[in-house]
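So this first bit is one chain, no partners, the form predicted on its own, shown in structure tokens.
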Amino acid sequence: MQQKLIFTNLVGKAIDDLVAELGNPQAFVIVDVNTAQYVLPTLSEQSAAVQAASIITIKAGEPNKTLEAVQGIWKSLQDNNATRSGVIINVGGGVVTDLGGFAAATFKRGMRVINVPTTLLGAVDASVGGKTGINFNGYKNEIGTFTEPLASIISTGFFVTLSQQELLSGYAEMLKHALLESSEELAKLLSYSVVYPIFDPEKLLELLKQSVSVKQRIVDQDLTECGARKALNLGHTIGHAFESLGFKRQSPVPHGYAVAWGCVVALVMSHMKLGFPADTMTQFAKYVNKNYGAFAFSCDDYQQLITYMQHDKKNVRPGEICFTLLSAVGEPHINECVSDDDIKAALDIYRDLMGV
């Protein structure tokens, strides 16, 4: 069943309408410590279903997306006699929807889920498409499922509480979608500023709808990522490796920043292997460098990054590292296997482009 995408700033009403359609089942709201403080009180005033629900609070941040956190959710559900007919309402960013979605998908073999993303990254990426999961043994999203939520309620109303870093992190996924869509969409995003005080929520909502529609169209073709959905991996193979290296250094980097840097590397590889236009590659790299800075690493880190990439879930065969690359904006090529030597060459060029 395809998830519903509801774009509205009347979030409480949308939740109550959905819960009523389900017959007003037992409801559980999963929040992290930040959304518990800044979002939940307002949402409880707006929604009778949220006000009546059992609240499950988890720690915030990617390092807490662990099996231990899932076990805590399972125990809370069990202690409250949750059944498969209940509904879980995930209120938060990508960590909450990933964790809450995974807990829901596995508790009693599946509970229904409504996602209420409170970050731009959660709205454009984690809350849409049915991926759930946790990090395991030092690798990002190593354990998970493909389980679509009943609905995602997307609003820009919560974004006023976001930091500049959080806004940019979400915007990186929008840039990735534009690279997959068309030169026109990419030009729109490269000309829009998500930087305070220029940030315009209404304009962003318009761009967000278009961006989410790109992802939803691809997911509808291939929910379980056997083919077309791998296009959405653009920038993620190396991006996840950057994140893993950040974890190892005990200096985590935001997911969207890692994706932005990963897209630069992917465009370099695309130019090397498929003739992607050098001017577009350079323009994109300059935009990323200006807004996101650069992930710093040296040639001494190359082998560790390659080891992380070898664990990417989208690799086709053991020992091969596969990427989504582009021959042009809007023309993705999946399962492009790249040699270790070419990866190292692309990392060299990335460091030159980004001044690392």
Given for the second form:
Number of protein chains: 2
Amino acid sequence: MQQKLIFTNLVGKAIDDLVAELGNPQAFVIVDVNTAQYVLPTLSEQSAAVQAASIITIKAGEPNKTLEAVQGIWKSLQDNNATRSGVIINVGGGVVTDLGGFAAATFKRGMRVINVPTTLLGAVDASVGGKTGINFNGYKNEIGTFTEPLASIISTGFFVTLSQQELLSGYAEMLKHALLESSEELAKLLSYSVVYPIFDPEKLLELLKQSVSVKQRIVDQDLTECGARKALNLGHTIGHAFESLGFKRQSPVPHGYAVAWGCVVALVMSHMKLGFPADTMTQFAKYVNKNYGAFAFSCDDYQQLITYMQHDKKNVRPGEICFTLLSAVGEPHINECVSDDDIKAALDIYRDLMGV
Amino acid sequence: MQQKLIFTNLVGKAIDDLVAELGNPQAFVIVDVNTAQYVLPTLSEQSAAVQAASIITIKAGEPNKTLEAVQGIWKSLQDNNATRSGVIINVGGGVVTDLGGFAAATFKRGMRVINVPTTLLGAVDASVGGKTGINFNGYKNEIGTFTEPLASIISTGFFVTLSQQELLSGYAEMLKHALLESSEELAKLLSYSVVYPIFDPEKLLELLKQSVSVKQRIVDQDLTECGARKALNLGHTIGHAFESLGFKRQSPVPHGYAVAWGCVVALVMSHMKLGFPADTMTQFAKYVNKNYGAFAFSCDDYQQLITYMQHDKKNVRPGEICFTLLSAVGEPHINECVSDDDIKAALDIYRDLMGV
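Write the structure block of the form predicted together with a further copy of the same chain for the protein whose form predicted on its own appears above.
Zooming out: every chain and molecule, the one shown earlier first.
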């Protein structure tokens, strides 16, 4: 079943319409401490379903995307006698939709879900496509399911309270979608600024629609990531390794930033292996460097980064590391295996390009 | 995707054929301490895939169907650099297939599964139909997924080491399938004895094929238990409550026995609410009493039993308890809500019929 994508700034009404369609089942709203404070009061005013719902609040942030947090949600659902025909409304960023989605997918073997992303990253990525999950034993998203929500309600109204860092983090996934789509889309994004004071919510909603449609089209071909969906992994194998290293250093990096940097390394490998144009690679690296800075590491970290990459879920065989690369903008090639030596060479070039 | 059902006593060959079809991916065998001792050595001789596989051993028995056990499996998979394209071969009873199935369904968002049930209960029920799960916070199968295995390999060769209690436990699910199917099937089962010395593995394999086909036909209509599949819940809402009470008393009862007793209560309710024939109800109760004995409780336990029933996953609304009942053998009615008073009346009649 394909999930509904609803683009609107009348979020409360959209929720009420969906819940009414389901026959007004028992509803639960999952928020983190931030959306509890900044989003929930407004939503409660706008939506009778939210006002009537039981509220489950979790801690904010990636380090809390844990099995312990999931157990807390399961217990709250038990305490409220939740049945499988209830509905869970996830209101928050990627942590809330990943965690709430996993709790919902597994409680009594599956409750229905409506996602209300409140961050740009959530809107363009986590809330769409059915990936749910938690971090486990030091690895990101190691445990989870493919379970599409009933619907995602995508709006830009909540973004005015986001920091520059959060906006840029989401924008990185949009850049990735543009790399997978066409030079025209990429040019559009490279000429727009998601950052204040130029940030324009209406224009952004338009760009978002376009960007999310790239993802949805790919997910519809391959929900469980056996083939085509791996294209969306562009920049992520390396990005996740950067995130794991940042986590280990106790200096976490935002997911979107890691993806932006990971895309730079992926373009370097694409150039090395598939003849991706050097000028586009350089232009992209400059844009990323200017807006996101650079993730710094030395050659002493290479082996650790490679070890993280070996744990990537998309690898086909143990020990072999596979990437999504591009022969050109809009031309993804999945399952490109790269040797450890070539990975190290690409990390060298990345450090040159980014000046680290 | 519908799971393959393979009925054979050449289990090793069937495993090797399936693993070869998958392109010989990395394989993991999950066993419990019993099947590690009694089944694995033989299987290793018969199957190159099993011999080459990494073995993950879990503790045996329902009390070990926990989140802790799942975490142990996840960690073993991590330690062995398992990728999503690996395959998990569950060798054991319902605990192994439920637990191993859940670990597989959620590790890296899903590995493939082959079930090799080694108990009659596993063969006729747990290994078929895609329910995976664990007990949580005192409730049975509270957490899980609907994820069909690639295949179940069903044989009767392993059953010669089963106790009378285990054979009867599996036979109860076959009785349930017969109640859902036809008076002819029910008569066949009531005239066969699964217990030594009359136990005949070849005859049993034939009865099993028939019985499993009832389940598979119903699951194919409705994997995620939105409608038709609830028919399979016959006897289970009450049965699970009996199991929970047994667990609380630290005197656990076998699942199949609980189902057999639960079917008796369901037939009593069916008679009260839907005119199910009293003579068939009495005949069935006598058969169950003779072969399974009776679960004993007093009216002081009624409220606790009702509380357990309120947590049943198949309930439609909080507080309301729904049952699958029969207007006649082969005529299931799902979502029959029964008031607390009527439940208590049915429990009274059960105690009369069973002499407790």
